[in-house]
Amino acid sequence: MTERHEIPARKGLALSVAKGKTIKIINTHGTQVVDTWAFVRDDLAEFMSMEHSRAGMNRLTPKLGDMLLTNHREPILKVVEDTSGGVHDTFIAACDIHRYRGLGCAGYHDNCQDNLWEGMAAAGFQAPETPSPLNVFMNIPWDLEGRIDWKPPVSTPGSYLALEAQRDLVIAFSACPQDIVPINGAARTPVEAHVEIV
């Protein structure tokens, strides 16, 4: 049986997922970045860590068969399928109100950090902190001098990243509300994404 959920534009969602289930993150329109976090369900202080995952994978971006690790260096998610072009980011922190102030926003701006906390609360959990997310579909190219750029996703409508849960976990998503730099497409218009639990 497949559960399908919408990650509303500019908002968050958290779901409890059993070990062995597959989590399919779908770029419905092909342009939307989805910040993704995973927490061990019976100990939320253990969570998916990009720093530990990069060391375990020996690469900067996860590929088919790679294992994403927790801050205790234990497997939490495995990449089992990717039809999106394979471009994801493991370096950029979740956007927050401070990021948008730095980009010139005077008032409140929706942001991924708040989406994480609100999505977790709606599911009955409290995030212990805001770990650095796996930025699914986010295109942050780098050069040999260490400079980065902010580019639209290379994914196409309906393409997806599928991850297999290695633990009973809580997985959280944010349909990133970034509308100042073009990471959510050249039109800079955040839209909804979807997730399926199989």
Second form
There are 2 protein chains.
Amino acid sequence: MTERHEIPARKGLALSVAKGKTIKIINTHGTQVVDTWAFVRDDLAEFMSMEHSRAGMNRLTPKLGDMLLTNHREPILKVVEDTSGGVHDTFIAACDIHRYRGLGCAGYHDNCQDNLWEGMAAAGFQAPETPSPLNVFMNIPWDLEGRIDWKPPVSTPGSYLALEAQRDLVIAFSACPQDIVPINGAARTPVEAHVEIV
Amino acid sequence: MTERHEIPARKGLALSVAKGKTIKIINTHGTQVVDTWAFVRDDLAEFMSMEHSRAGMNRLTPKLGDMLLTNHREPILKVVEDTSGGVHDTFIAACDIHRYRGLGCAGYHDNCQDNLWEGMAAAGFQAPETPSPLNVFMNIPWDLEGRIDWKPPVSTPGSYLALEAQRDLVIAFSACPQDIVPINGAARTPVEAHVEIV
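Alright, leaving the form predicted alone aside, put up the form predicted in complex with another copy of the chain.
Every chain and every other molecule in the complex is listed next, the one we just looked at coming first.
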């Protein structure tokens, strides 16, 4: 009853998931950030929105029991289990080619934004725009003055975040290819992650 | 040398502004939140992005000297003066019809998302999507556990935020029509604000 999928290192994956299913995002090696997006399957223009979710949750990042909302303020994913330490990010844009240019990369560099579009295309869908992602396992601590920092994940190998689909949806992931700043662990080595649909 | 414009209570306004000009967003009565967006004039698909700005500033909210970035990670607006107390928000989506439905409004309610689209249309432009706004004067405090709250502005009558345009741009404002939660002051009375282009 469980489908298991690999999110290849540095690449994207999109899956069609029915309402009521649980999506386990597994940090196989413990060090990998997984940018995550969700779109309502029969109207892709309605999608999970961090800025609407923060307003609905009255929280900066989702915790067990929290409901993530769409840009129409409707429930789309519920946090039903979290063995990863509960550290995820809603502040930071998907990395993109502009990010790697700014970090000094001259040629092409894999990036989460392209992974969204390519993962969706491979599954037969087209994203209407690039929403701000839920950055699963991404560790961006903040302080009371509003400063933020970029830290390796706190998750352990095999730990996971489980989200219950509240709608029939298309869910997209990118195993973040960031290898210049240590957001995917101090070794700066992006690796694969896994997803189970239960 | 100074153009002065009213942002009418509960409504939107968009202006074309040349690179190098300073845009003073004035809290005329001290209590009014002004949702603000900026688009590159010769390519509206490049626009001010809160999720890219937070990553570039390494801050949750902009302070004096900070640079706001586009979704291409290019400078678009710089904070050059702030007499308002420095409390602005980057977390919360523009209010929209779905927000007021959720608050129990049966009919139409003015909202910042429609004000963006209508303000842009009145100036002869079309927004490519609804980016998450810079909520000028909006007071959303956070704590170290990630809880957020909704408070009245700390600004005083006539205080302002001044932003310097780094590109030729279209800047759009909405005098937030929220009159159910006290984000526009304890009296829950949305009022006009002003903009000066210097």
